[in-house]
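We begin with a single chain expressed as structure tokens, specifically the form predicted together with its partner chain.
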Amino acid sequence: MAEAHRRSGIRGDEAAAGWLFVAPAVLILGLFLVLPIGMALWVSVSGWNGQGSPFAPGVPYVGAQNYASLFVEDGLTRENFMISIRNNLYYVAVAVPAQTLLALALALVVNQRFLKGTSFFRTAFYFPSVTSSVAISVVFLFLFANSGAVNALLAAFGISGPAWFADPRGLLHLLLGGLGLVDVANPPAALTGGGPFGLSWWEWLAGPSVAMSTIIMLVVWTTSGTFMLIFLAALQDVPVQVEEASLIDGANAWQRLRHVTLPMLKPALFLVVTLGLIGTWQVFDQIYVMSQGKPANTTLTPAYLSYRTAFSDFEYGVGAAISFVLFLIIVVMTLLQRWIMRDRDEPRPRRRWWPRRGSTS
């Protein structure tokens, strides 16, 4: 009896202490992460211009107007938004595969048991990931400057490098032009005539600009180290026996990689791709420091555009609306990725685990 009484007393203390312990965290996260989302939702359907409070009586409700200006109304807002979406799509399409493959390759090499001193190299590859994005952007500004290190290196091979940050030419345009398929100076009327969302097909097909490609290189360079660590953790889980067995079976290095190692890395691969997709839609710091969307809007991304629209053009409603569209894009990307991941990977462990659980209950 006494024992039970004491217990309930402790439980009561515990509940009070529990709330007390989580209160600061809940308060701060609620106040600065959850509540603001609600406020921004209101601003995204309002015509607030940054003067006074967005909740003052005079601020007009404009319904879906801000969203409409991004998708259906012909105008500069939609043009800029669609250009930013195009830029970011190409950015994702190049950066995600590049950083994933580079990270995987680095992890496979660093994981080789016959190589000594790999921990030094692991550290070296990971180091750029922990440095400040702003500081690194400054370094890359210098590397890719007109008289910078990259052009000096290219010059050593007899190549005269472009004026990286001033070059708005799309790589896909350059490729098509280089192959002689189209005349870049005078693109075919079929492509320039029209296209979805107020942007001509020709513009949609520009590819990442030369300027954007420097930012892609920077991001691939800074993120592959982290992703390499994720692959390394997964590689260390591959049982040695499995590798030895395949060695005895006479599999060569490529066959081992293709049929033994890679299938076991699948969960890590999907994790890296998901994180990559989430991260690449959020690129902001590098754009702010290196290009501010220039040249000719070819490094404009939705994240930077939302910031610029709100804080430079004082169209907070449109800026907030862009944020929510971006949010939606990232959520959809994540869900899509999870869905693909579930489809391919979960059936196997499930088949193994369900019967066991069923038999114990």
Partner chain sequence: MTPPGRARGFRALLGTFLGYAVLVFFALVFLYPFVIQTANSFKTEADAAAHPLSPVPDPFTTAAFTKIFDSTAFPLWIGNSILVTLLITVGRVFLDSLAGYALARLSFRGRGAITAMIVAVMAVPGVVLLIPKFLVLNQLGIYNTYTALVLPLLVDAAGVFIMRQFFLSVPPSLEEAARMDGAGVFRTYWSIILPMARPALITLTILSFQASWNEFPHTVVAVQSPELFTLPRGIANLVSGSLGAGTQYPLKLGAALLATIPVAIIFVIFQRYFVRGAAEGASKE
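Given the form predicted together with its partner chain above, what does the protein look like in the form predicted on its own?
Shown below: the chain alone.
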């Protein structure tokens, strides 16, 4: 009787009450998130032309045909998709480390106790992150125009600035050509042959274009403020006693940063890199406003290609397939980054990385 009374008491109805409280959120998520994802998944394996309902009886089922056109079938669809993957890989390789290092540097600066006006600097560094990305993109278009402020500043030092948003040349090609290692106009025959997925090795090794580098600068500047706050919160959680102990042991500023501060920032670093990976693979609004994939598709990204394929070329199935491939890439890279930054279970003997003060060794 006592056990039956306990089950029927106040705690016995918690499960039903809990489901009752979360039911509105579950309903909204199911209606506006799960259901649209399911519909998009069906579109990616169908030949829907955008007319009527994608679930109408006349819509053909094409299976993996839309996905095959991205990877195995020769044609413009696979070429554009692989170019967008190449562009985004370089975008991630440059933007994620740059915004992470810049955010960490800003956090270390504004975390200094002797710095005056810390509230002003924190607000100033964070302000670009809360400003409309469309508005900032338009400002950058004026700054990097052929007769804009950036080229005018370079001209003051006797440097002729490029046509930033009209220059499709890759930075690696420009570097190799500037060093005299290769003739960019006549690349080595070994690199112009067949490469993976329909692009030559020379095209894969182009590097980010001049136009893409401008967009990278914009994104690094606008995202570093948000990541700065994450690092700043983690820095303020570092125990003061640990830093004082390293000072007593004679550690200098670099040794304290490398062997005391950075290991304690590992959870924050994991969060920043993860958010950076996801954001850089989903870049869309800056591409849409500033370049729309031009020049010569060197700023084309999978997110923008998915939009253009579906709503400009009216190939809704291929556009949906690109979005799901992009989702898979984000998941794989996030899991890979998590595996790389995982905590090792094997305990390692800790040794001091700096000599004790007064030690002769």
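Because the structure is a prediction, the values reported are computed rather than measured. The term rigid core refers to the maximal set of C-alpha atoms that superpose within 1.5 Å between the two forms. Numbering follows the first chain given and starts at 1.
In a rigid-core overlay of the protein, residue 64 has its C-alpha displaced by under 2 Å between these two forms. After superposition on the rigid core, displacement of the C-alpha of residue 39 between these two forms stays below 2 Å. A movement of the C-alpha atom of residue 28 reaching 2 angstroms or beyond is seen between these two forms when the two forms are aligned on their rigid core.
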